[in-house]
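Starting off, we have a lone chain in the form predicted alone, written out as structure tokens.
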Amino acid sequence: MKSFFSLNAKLFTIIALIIISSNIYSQGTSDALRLGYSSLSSDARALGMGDSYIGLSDDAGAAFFNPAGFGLIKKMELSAGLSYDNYGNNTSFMGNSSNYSASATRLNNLSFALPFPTLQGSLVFAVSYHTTRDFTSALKFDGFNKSSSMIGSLNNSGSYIPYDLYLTDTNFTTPLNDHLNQSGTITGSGETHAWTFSGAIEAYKNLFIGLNLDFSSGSYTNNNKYYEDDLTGYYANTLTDPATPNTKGFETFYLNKTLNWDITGWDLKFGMLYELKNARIGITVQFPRSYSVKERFDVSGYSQFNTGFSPNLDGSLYSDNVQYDIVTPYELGAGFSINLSSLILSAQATLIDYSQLQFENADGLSDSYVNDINQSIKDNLRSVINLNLGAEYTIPGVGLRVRAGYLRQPSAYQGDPSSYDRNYVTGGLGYLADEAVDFDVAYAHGWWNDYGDNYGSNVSRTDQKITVDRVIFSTTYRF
């Protein structure tokens, strides 16, 4: 009878049910901003000068920062990179502490420049393959909650979830709102990666113009596994559902939620590069990159009864199929750099308005649900400025470059405090053999804060201490 009752149920109401409960579905202010926070470059060299590379991108770090950059080339460039992140999650739940962490290995650039001759100035076009974002992550988190549980969270949202696992009687009633133990891993996976077609000209007597245009790709992964149980034998003697004699001693409560991202999109790129005796500035306009976004969802889960009786969910009634696309805003950029014999230093600032997300032209959602995140976007985010420093020293007769440089991304939500502001420190060296080829290696390390809700406001919160770091090793041919 129950589980006639609630299949016919949810026949009526899964679509509502999907749309209110944020802890069964996905769509949210943090899916956008996973598009639409500023990564770290793929090029050894700008990283090792902390990114700021707008007004240098004098070879294939142009296809990343600036496009005006390709027009300094003067010889037909190959280049090659390969990468290693690592993200590091040191997270505190209910007094515990737990280290948590993942990495990926990858392919991470792939660069062709060719300068065309001309009567004057430079007109070079360039093909590039780079990855602009790495999803990987990790946390984890254990502990004690004597005050709130999920499943009491998910009974007073509407979910069918404990119903369909026998935490509440047939009115809808359960006595699992406490004294559980809380645990679970949270991972995800994946990259965007674009392949980008430039082409750059001299304007004018040491002016360069250039445009960028991405084909972006990719996919996003994040597995979420989380546990309640009764470690103290609190309910050992309650029956969850007095009708059904099995589940008396409820012992775990089970929930797996499975988000897979298949990515596509474009966008374009346009920079403008002056070149002084000793010193170039430089100016970027990244228009809106849209992202269309085929999105699949799935649940599972089971609860446990000491009776040994262990009912598991029909994932198919939560699951889910939809697509809609991700609109990020205008990044204007500028920054300069000098040449001090054989020192360079560089800075560069970027304005975000990350209130200008949007998500459009869903698929599967309600135009309601849709404006009520738009809206919440406006409502919680901000604009911001984020400011890049670098440095390279060119030790003299040896051809050896050194390089260290630091980048600060300000979060975007409003009134975070500093602490949750990204801040990378960097380094790298570079050597130039026979002027010819050029071996690059670079190394950043980023940390920040930041907090992640189970379910509800602050009552089941895992507070984080994020870390990353990558390596990138690169290599570039001219001939």
The other form holds:
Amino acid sequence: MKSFFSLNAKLFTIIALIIISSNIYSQGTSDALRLGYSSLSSDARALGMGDSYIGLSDDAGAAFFNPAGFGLIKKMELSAGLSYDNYGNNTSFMGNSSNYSASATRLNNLSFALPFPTLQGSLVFAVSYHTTRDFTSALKFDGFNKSSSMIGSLNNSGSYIPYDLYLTDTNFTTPLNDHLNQSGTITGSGETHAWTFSGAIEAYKNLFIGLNLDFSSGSYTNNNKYYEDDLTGYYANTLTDPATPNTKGFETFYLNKTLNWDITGWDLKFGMLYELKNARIGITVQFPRSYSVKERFDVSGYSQFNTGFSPNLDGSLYSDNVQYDIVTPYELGAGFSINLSSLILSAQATLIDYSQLQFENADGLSDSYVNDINQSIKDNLRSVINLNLGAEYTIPGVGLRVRAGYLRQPSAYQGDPSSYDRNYVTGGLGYLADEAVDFDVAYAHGWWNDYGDNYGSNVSRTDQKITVDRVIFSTTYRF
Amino acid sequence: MKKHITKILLIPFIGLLFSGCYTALWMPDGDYDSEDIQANEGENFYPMNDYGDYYYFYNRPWWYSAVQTAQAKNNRSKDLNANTGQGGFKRDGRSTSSTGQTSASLPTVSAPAPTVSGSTTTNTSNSSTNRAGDSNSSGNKSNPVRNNDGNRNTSGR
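With the form predicted alone already on screen, would you show the form predicted in complex with the partner chain?
Up next: the whole complex, starting with the chain shown before.
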């Protein structure tokens, strides 16, 4: 019997090596959105004005918003900035509430712009390094699920993890389908940053055109720790595998999944800006960003019984390396700013069709699998219009500026209620010293709702109230 | 969709082909007079009345000081060439230094750099041109360039 079991185990292991990895982790819509969602800018003045900057863009922020704005710079400009991000998540799970947060501090902007001397018009080149996405996230949950379990879900989906951990019998039947306490944490970290090479020229009087060429790189790590515990003694007298007496009295199932991305990519952005006496109008076209993702997925875990028996998972059977491209859609932006004496008002709108997000050039994933993901993206995502509003008031004679802004990024998912839209309020201050050194600080507070499923659909769901806080400090020297 | 966007992007470039580019680069040996500066400054998104120091932060091109230096050198070069052909004036350090004062008709000072007021013509010939290019023109409030380093002079405060 023992040898039969051993033979079966080997056979199952071989099969698992071939087909199982995709059962524990599968690429999907949320992966594409991770690189598709619009992010906050790394420019303090712009952020203070709600990132409503396509129609203003007369500093290093042009590398993020509208490259044509570089054409408005008449002095050499050197700027640098630091950012602090905090991600908070208030989670409701099975009637329990949990708070969790994560933060990151980084150098998020370094830029140099060089205007060429002109008899008329403008020609400016710039190079900048800036953070383009922040992947900081956090989630914690803890609650009693009396109607389902991940063990049962994995087992039903064909995964060998429950079997390997002696949570099923040799016929792949498990009693552990409900009445377990579920808890865990999911944290995300990482960023993408870009080296941006920009050029802008005044093509016609007061009409500026510009181009950004971005070379991006970055990393993303997602660490998912998941526990199922029999806190009530519901399975105290149950053998999960009758052939193995040590499996009496299930206590804990632990699964740790770690996802690592190594990201590279490039993209182009075209911008135009027309300047009137006291107003500016800008339009931008963000060409699709092509990100190449090298993904490593690692799994570890164990189970624990009150007999002292605690088998560990051979993670190498479930770990995986794949590679693919994620291509984001076009983004069409338009904005304007108007100067009313010492008060600048700005607004902008950006059209993004998230259903055009795509996985491409997959290595390690079948074509049919990639097609299914892309079809799912088309079926579940939608086009949205992001709105940004901003204001800046310069206190005459003091060199002090006060800023405020608001931005709204609708959820990319079809059918999501408005509470799932990302909202931000922003504010900021700027101070100019000696006509040459500008100090800026900005703060943004964002909030929206989201949800996530540990497995299945709406059987182990975390309802999340997310808040994001970002502080940017930057200084600009013009000479 | 991609085709439409490409067409939209081509519009400004097609326009450029027919109209030529508006921007004209300045070369160190080229002319750059006060009219050019005034034309460049023009009406502005950040008017001085409302924005104070920010006016200079945004509006004053960095190359104005370089233009003045180069212009001064150009003027000297042109003037020297002109001197050779006019009245047999020949560059001679001893002759100019011994003069001490020159007449207002001396060609080395007749073509002022953008920052130089006409009053500098009372200086000595060759060396005075260099000084004029480096001098502060705060006394001439009508001149849009205050001084050589691009900063606003005290008269503007």
